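Okay, so here's just one chain, in structure tokens, the form predicted alone.
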Amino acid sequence: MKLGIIGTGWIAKQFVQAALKTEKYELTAVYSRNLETAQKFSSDFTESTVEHFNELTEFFHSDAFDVVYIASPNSLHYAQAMAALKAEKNVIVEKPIATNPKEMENLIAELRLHPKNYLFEAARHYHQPNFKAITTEIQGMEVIQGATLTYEKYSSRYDAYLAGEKPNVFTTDFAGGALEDLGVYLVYDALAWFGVPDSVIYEATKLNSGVDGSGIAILKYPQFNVTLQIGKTANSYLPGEIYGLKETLVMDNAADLNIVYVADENGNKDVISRLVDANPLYEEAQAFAEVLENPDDLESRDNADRWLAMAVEVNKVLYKLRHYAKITFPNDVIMDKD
């Protein structure tokens, strides 16, 4: 499959290197606002013929490719992927998808007038082996009581925030935020293993950008609660927990899920997770392109499917998160008068 990128941090370059080693994508086209920076991008991967594009509209009337991964500022994706959508590309956004209800509906009503079409958000960890182990584990379980997830990790952008300047990812103008970044991952975990929660609550520690540098979620279920531990300016090496009843299910990290194990009443533990592939993007990578590889079969649109209606469940809860602590973007605005 022809592949086009939008960004070329270090996000993209890892998942240009997952989808490489999948051998079913080819980087054919790299949009950039600066050329030179598009043309450094493609160097460092091949040396076939890649096109490099300064200028949105051309990138994507451009036959140069036929599936988009979009790795820009958050507050950028949904203009991206619905023009991407328009141009009847295969899409793949980086996670946030969307960020509010709104635009993720605009989007679903663009993609249904594009059938053959696909549209997938990528949260990596959602099709890693030791997430779905979980989620079998989850099913087996008589009781829950409920769970502890921890996601805190120092942005290597904090210190430039704190010596004045303003980072995409800490600013509201580009959707930034702990909560945005990485409290997506949790949501997914509480959404997937749990349902959706009958309310939410976000006691969120603000920064002077208006953005969340971390904070606490609670996310109430009829039978327990469900609380997700956000942060991006300090480091917590705390792991997450799901509590049954006599038994604990353990993971070394409520994204990255490297470890998990079952510890009993008596702490043994009975480890359920297998290693995982050094690049974390490679299972998403293999996961989209088999369903873009038979786009007519019913399974690849059963799965692309139901991996949308949940990205759809997260935005809603996300929002919600946001709504308590009165955080709010741009877009929310321009929705809301629509």
Ligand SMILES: NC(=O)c1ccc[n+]([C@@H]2O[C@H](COP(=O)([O-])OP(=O)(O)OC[C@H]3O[C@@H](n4cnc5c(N)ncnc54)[C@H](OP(=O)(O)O)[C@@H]3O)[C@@H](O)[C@H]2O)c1
The other form holds:
Amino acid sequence: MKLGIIGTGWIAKQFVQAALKTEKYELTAVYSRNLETAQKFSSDFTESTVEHFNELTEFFHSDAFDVVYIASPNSLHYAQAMAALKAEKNVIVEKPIATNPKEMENLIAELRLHPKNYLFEAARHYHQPNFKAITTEIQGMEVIQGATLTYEKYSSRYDAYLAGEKPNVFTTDFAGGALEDLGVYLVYDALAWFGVPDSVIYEATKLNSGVDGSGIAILKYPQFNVTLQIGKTANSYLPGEIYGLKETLVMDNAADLNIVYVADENGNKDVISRLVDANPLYEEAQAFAEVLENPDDLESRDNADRWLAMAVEVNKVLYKLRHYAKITFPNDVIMDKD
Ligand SMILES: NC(=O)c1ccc[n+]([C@@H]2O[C@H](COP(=O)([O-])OP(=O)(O)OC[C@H]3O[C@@H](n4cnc5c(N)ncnc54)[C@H](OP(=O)(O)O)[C@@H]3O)[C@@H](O)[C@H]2O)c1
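Output block for the form predicted in complex with the named molecule, input the form predicted alone:
Let us now look at the entire complex, which starts with that chain.
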């Protein structure tokens, strides 16, 4: 498959490395605001022909690629994914695929106009074996009494923010903040493992820029609560825990999922899963390739529909959490339009 890239940051590099490792994609097109950046990006990967673009319309209307991976700042995902769908491309969008339910609804409506095309949210851990091992383990638990899930990492951009700069991820203009960045993983965890919550609250610690530097979310279920601790201004080393009756399902980190074990009532550990590939994007690249290589198979359509249905629910919960904390983005004006 011919792969095009939007956004030339480190995550796009990691995705291309993962995609090439599957041996199912070739890098054929790169868009950057700056042609030299695009050329530099592709030179790290291949000697073969890659087309470079610094004009988005030209990029989308070229035949240089048939699947695009979008790794631009969050607020740009919607418009870029929409343009890609209109150009009949298959689309992989970094999380979050969209920043509010109306954007999500519009993207899905556009996708339905292109029944041969696929739209994926790149939520890396959702496709990893460790995630699936936890899902299976939970299905076998007789009682669930709640969970505490943490993803809190000092951002490589926070020093710049503290120095008075405006890194995209710490601005509302680019739909940044802890929830829309790291929180996405934890909302995926909760929804995939426990379903859609009855109600949610989000106590955010806001920065002067208006985004949440960190926060605590509570997702309320009929029989228990799930607490999410999210942050980009400090480091947490707390493991994630899911509480059964006497047993506890533990993961070293609720988004990285390097190692997962069950602890019995005496604290004895039984490891049930470990990270398989060192590149955390490998499994998603592989999963999307399997669908795209067999686009007419019922199984492909079922899988892609299921993943997208999950992305829709995650998008709704993220929006409710953000709404609770009164964090608004310029893109939200679309919510008031028909
Ligand atoms: N899956 C993961 O593990 C993971 C990890 C990190 C990030 N992400 C996701 O990846 C996406 C990108 O994150 P990031 O931290 O790499 O973002 P970023 O550094 O702010 O921007 C990514 C790229 O977008 C382009 N860009 C930057 N500012 C722009 C602007 N004002 N207008 C248009 N294009 C702009 C740049 O590419 P050019 O200069 O070439 O145009 C830049 O390299 C986010 O959605 C994030 O959630 C995912």
